[in-house]
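For reference, the chain that follows is the form predicted on its own, supplied as structure tokens.
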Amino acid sequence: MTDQTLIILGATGDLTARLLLPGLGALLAAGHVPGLTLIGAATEDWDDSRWQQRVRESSGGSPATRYVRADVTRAADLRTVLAAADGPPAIFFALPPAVTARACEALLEVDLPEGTRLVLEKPFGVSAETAAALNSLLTRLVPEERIHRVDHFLGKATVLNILGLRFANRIFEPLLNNTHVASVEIVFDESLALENRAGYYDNAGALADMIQSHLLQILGLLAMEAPISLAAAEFRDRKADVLRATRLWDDDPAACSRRARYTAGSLSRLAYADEPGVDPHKQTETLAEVVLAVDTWRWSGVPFRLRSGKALGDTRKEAVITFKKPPRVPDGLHGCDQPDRLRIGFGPDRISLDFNINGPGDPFELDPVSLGAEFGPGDLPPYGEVLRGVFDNDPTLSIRADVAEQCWRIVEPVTAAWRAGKVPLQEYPAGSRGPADSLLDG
């Protein structure tokens, strides 16, 4: 690998720190990128002891560093930081979305060395106008190919696992479609609260945050058809089919939607709305689900939820796959109630089937039973691998433009029917499993 170079702008803030460092701090360790020069700019007073301090404290690592201070939206600034760049520089955005386009707007009176990669983190625009406008914008500046849109999901090594369950075992992939599938359940639960992240979270809510990005990319892996490749461009090209076909469960925004917020409760003792520097007027969800429908051949008529919600109680992290019943069981066995289930865990990392067996005792007697197994872990930790593909001119975890406006599409709808009213803002304590008239399966 050639000598690179990464120009974080936003580099004192938060995600920076937590995880962009500690990512690359994993390429380093790993020998992915020996020649790499690291520039942070920010609009704080810091100095090169300073930043190279927090690169050491968040990476583990010490590459050639220096700091520059700047105002990211202003075109001499942007000319600043870029002077300091050995080479064609790969530009992470570590900064709100709506500074992001402006700093971009700012790129466009800059001549951006030949190579440039620019590198964006979620959400791309709020709606699909508007990430159309960003998308635009963009290939202004460089040409789609060194467009990297980032979605640390599709780092996870769990995520990535899914491909290599369904299209390398002959025993799931022939059973995964309308035929024999009931459901499908994308849910990501947890129980952290707001973690002082107002600034961003009432900006954005539970459905934008985490089911228009995040979740619908699991959708789009568990629902593709099999690529001829993972190429980037067949790879790619497979999970947009996916995405352009998917839409709302009967097109009734109303009744596949469900909003709520927590109150205060064992997680959390203040309710969301009385967090610091939420506005409670803005009547921000903190969970969300969505019920889809992929019309392809393989899933027509198969019912994707999609869920996740802050300070629950009940911590759930997974996809799951519900199997149709047996169209007939014999007189005399009994005890199959439960549906057989393919579960693929996020955290922790694990893959399981629940089933049906003759269990101890009556033979004719069936208990449910699990067989699972762990996922093995990535040599790299998702920002690493998204880094990766940065620095490797490898595109295929990255978001391409048609499929960031084909996010909004699917979900806009169902903020359209919020903002209508058409949709009651529930609530739910800080601790609890959620709203009672939830959407999933039980």
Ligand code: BG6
Contents of the next structure:
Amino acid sequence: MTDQTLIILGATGDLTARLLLPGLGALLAAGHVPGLTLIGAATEDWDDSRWQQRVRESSGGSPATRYVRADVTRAADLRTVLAAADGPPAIFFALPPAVTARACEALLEVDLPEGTRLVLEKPFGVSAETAAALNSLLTRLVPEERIHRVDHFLGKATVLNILGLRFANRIFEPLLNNTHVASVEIVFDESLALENRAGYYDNAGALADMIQSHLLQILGLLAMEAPISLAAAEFRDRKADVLRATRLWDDDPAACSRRARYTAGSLSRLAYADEPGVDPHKQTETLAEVVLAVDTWRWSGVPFRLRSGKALGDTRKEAVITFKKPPRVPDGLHGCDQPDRLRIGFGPDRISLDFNINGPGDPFELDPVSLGAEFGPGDLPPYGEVLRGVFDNDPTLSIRADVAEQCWRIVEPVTAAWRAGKVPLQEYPAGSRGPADSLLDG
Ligand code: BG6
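Could the form predicted together with the named molecule be given as well, to go with the form predicted on its own?
Below is the entire complex, every chain and molecule, led by the chain shown above.
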């Protein structure tokens, strides 16, 4: 591999310290980017040694690195940053979306070195229209295959394990269709509350923060047809097919969505609306649910229920495939009518298959059993996995332009119905299980 330069715009920020540098550290420790030059750029008046200390503390490594003080929305400053690069740069925008857009506009006035890659964080725009505008700006800078729109869920080993679970054995795949599956749930309920992220979160909310991005990617993997290979074109085409076919259940945003925000409770002293930096009139939701239809031959008629919430007492991070009942249980067998379920856990990382068999004791009485397997952690944390794709020039795990737009297209009618007041903003105490009238199964 040739020498590489990673330029982090927004180097002094929280994302860089909490996720990016630890991911990079894991990659360095695994020997993936031996000739790396790292350049940190931000407006703060830091010097090389303060930055190097940040890199050491957060990444656990000490790559060749320097700090360039720069206003990254000015072309002249960006030229100075790029002049410090050694080898084809990957420019990581660890910046709020509005600043990223301005930095990209400034880059139009800069001659970008051959092989430059652009790495962007979510959210990619705030609607299909704004995502399309950002996408067309980006493709004026570099070709699409050099644009990495990061969704760190695609770097999670368990999310990627969905591919092995589905396509590397003959057991499950023949059952994963509308003949056998009653419903699919993708749930990411967190105990974390706002964590001082009001500046970002109060403009996003649970629908954009989790469902439009991460959970739709999981849906893409769960529902896609088998790709011929994991080459970027194959994998991303199959995922795009599914997301293009996805729409709201019955095209009825009011009936198939729920929104709520937490009030004070055991997991948060403050109600969301009272958290510093939150504008309560924005009515930002901290919990969102939607029911989607995947209108393909395979999945037509099967509801996909997606939900994510913060400050919930019952942490639940999993995809659950619920199977239809057997056509007929012989008379004489009785006692258990729970449906069969395949669960894929995203922390703890495990799968389990729950089904009914004759249990111990009375052989005519059915009992539920569960076959399970734990997944060990992946070699790399999600950001390490995503960065590996950037350094290898492999966009497989990046979100393609059209998919970013499709994911907004799917949720936009919900946002519109919420804005029009067609779905009430419910409340739930922090630490509870969320509002009572959930759209989930149980
Ligand atoms: C982030 C969201 O993208 O993903 C957070 O902005 C969320 O709100 C987080 O908590 C969950 O991901 P992980 O990997 O930390 O479980």
